[in-house]
Amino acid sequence: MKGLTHFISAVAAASCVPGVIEHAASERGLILVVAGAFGLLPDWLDFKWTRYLETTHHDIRPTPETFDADAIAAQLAEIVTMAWQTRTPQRVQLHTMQLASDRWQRYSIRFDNLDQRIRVTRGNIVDTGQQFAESKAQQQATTPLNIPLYYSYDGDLHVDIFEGPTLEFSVQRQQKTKTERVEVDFLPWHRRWTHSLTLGIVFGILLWVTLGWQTGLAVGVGWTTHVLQDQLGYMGSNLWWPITKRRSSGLQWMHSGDALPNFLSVWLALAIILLNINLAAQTPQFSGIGWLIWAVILPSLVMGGAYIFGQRQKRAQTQQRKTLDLLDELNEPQA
């Protein structure tokens, strides 16, 4: 979810704590602002601090003039092999290619779990908003793997603007099948200890002791809302750090940047805040049940249904594209 979504959602969750609306009215709303700030804090810690404490073992630095998809695919395959053979995690920094102040050469990487191969593609030129700016002749390369590989994200990984993402390749054992595979972690420094429910409990207790139970509970609820929202995506979070060491898999319902889920979350958060303000008023202005039906339940059904339909259409198009790519490869003349 986006930062605004996390902030408003944390405020909405805190407004459900008994007495918080009245406390906010008497204290000029500071308790809700504090809860919203703690709803932003997990990502702030990661992007402003944690990321700079991590080290990488490999760098991939393509240039627009010498871009070589085969070389990048081969280098990634070599890193996967190294992680498999040494049984030690391997981190790689994927660097971007900036052409001008507002122009970036995009390239994409696909880790194919089904066919066990890595595909690298040079794409089009985009602006800093990641919007199409100029077409570019594509260059594509595919490298097969003899090592079991698993990538939890869906679709291609686009490398285009600013610093570029970090990946970690590590060998993990599957409890159900008792087999091992190399798993690809996207942004390995993100959503670790900062996105744990245990840390939210600790912050809640600290503020409970220092500022009162309402503030402590509001802060704990705000933090927890952020963590649980992130579990709706693909990356997941390390929910019970330090008891657990790795991120729990997300539900894979959405991507953090998807517009409709973010809009729906903000809509529902504002509806809940208004409902709680109304219920706390000496003279309520509308029916709580009617508000839940018209402002919460119906919008959730309409927008949620539209999002699910769009995702199904997108997956169908992706599957069709995969099938066409496979047919093209089968029809290629053999050397």
The other form holds:
Amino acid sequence: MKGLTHFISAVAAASCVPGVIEHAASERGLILVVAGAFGLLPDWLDFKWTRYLETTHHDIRPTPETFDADAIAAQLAEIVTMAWQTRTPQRVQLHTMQLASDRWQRYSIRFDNLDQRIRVTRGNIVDTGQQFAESKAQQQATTPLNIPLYYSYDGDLHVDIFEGPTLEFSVQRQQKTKTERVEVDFLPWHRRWTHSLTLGIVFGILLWVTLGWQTGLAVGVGWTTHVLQDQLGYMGSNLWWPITKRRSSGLQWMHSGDALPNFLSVWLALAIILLNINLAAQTPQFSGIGWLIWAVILPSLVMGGAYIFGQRQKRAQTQQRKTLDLLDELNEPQA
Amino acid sequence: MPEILLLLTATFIGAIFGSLLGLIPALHVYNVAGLVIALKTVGTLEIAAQTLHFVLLGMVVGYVFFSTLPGLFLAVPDESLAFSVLPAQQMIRRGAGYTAAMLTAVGVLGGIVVLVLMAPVLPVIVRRLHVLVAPHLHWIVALIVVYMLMSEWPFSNGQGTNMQRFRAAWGQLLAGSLTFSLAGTVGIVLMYRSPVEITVAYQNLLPAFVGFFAVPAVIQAFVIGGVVPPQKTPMALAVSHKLVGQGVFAGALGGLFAAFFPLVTAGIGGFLAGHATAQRDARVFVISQGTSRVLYYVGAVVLFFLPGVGLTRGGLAAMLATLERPGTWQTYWLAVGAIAVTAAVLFLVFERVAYVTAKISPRLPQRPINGLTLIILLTIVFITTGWAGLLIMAVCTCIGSLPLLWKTRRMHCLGVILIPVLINMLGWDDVILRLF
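Switch from the form predicted on its own to the form predicted in complex with the partner chain and print that structure.
Every chain and every other molecule in the complex is listed next, the one we just looked at coming first.
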């Protein structure tokens, strides 16, 4: 989820803590502001601190002039093999190619779980909003792997703007099948200890003791809201750090950057805050039931429905594209 | 002349005047509006208060449309444009300046449509919201401040070691926080011990805003001395209805938020709406900023016309409130109608002016124009606020240059209003007064 979504959702959750809204109005209290800050803190810690403390073992640093998809695919395959053979996690930084202040040469990587291969594609030139800017002749390379590989993300991994992603390859044992495979972790420094419920509880208790139970509870629910919202996506988080060591997968209902779920969350958060303000007001301005129907339930149904419909259409198109890909492969020898 | 016709004519005259003002680089409609109201107050200008309301309303509508052109083609943005100018200037560098201007105008027109459609329900919504939210404004403004500071993510292209990237990232973040703090300090001084003469107190913030937003951009453009590349003027805008809808929707959220909440400017509103709707497309962003601007500037005046609520939001409404407050439903509906008609006409005129501007801008000598703009800015500040104003402007120019040098958000300069008013809202004035 986006930063504002986490921030305002944390405020909404904290506004449900008894007495917080009243305290804010009568005492000029700032508990809700503290809760909002703690709602954003997990990402703040990751993106401003943790990412710089992590070391990487390999760098893939292509240049626009000498871009070689074959070489990148081969290098990635070599790193996967190294992780498999040495049984030590291998972390790789995929660097971006900046062409101008607002122009980036995109390349994409796909880890194919079924066919056990890595595909690297040079894509189009995009702007900083990751939107298409100029077309570029596609260059593609595929490298097969003889190692079981697993990547939980559902699509191409685009490397385009700013710093580029980090990947970690590590050997993991499957408890069910008693087999091993190399798992690909996207942004291994993200959503680990900072995105744990345990830390939310610790912060909550600390602030409970120092600033009172309302602040403690508000901060605790603010932090927890962030962590739980992130579970709706693909990446998940390490919920019970330090008891658990790895990130668990998310529910895969949405991508964190999808516009509609983010907007719906912000909308619902604002609706909840206003509802709580109304309930705490000396002269309420609207009926709580009517508000729930018109501002909460109806928008949820409309926006949620539109998102599900859009996702289904996208999936159908992807399926169609996969079929076309297969047909292409089938026709390739005849071409 | 029937009243309706008189007020509509007044709006049109104001719109023409505002459009011309908007075309003059660095001149803000509020500077002139302030002078006009001052002339009316001292009795030099003999005009009925209601007619003057409509003239100024038209001026704001005209200004919102046409001030985008110098903001885009001459790099002289005001506060509300400072955030949209970057993507739009990138479009100019690709020869799509005309498209950027028209997308902004589409956003402005979209904002007017939203305003007109919402006019029947605004009285009910605004009155209830106002009653509910009034006791909570302090923490809402504090939320905005905290989010502004916490949500800035470091910009880096990933070159260098971890430590080098860490230092670069935190250099940018600290420059942002420093800008915000320094701007806030200037704001506190201006609020509690302003060196500006009391007789021009209504222009107290003018030198600060000029220093923060206009002068650094003009100096930068002057130093770089770049040229505008040839601009394409396509017959149709390469933007789908869906994107227009997205842009207007996002901008409407931000603009209405900015118009309703005190201290929230169009820039902040647009910024929050952009985050709420997770925009990525530069075209959607440019459209949304147009919508946000018009709803902030014009929406705030419409709220001023709303009878029985007593809302004063935005600079113009604050100045108009020194005259008499319009109090009838007839005036409210007249204002809404006048805005709609004026905006429709201005949109058509704007297209032609944007076309001509796009055509001639590559031939314009940028450096002399920037030099002239700088002289205009200095003159305006000196005439309105004297030497003290120039001093404030100089200080604010230094602070306003920090974001340009460290690639941090220029919005941090809004600490100049956010910090002192937040202190006031939280009741911490005593602490500050003890310092003076």
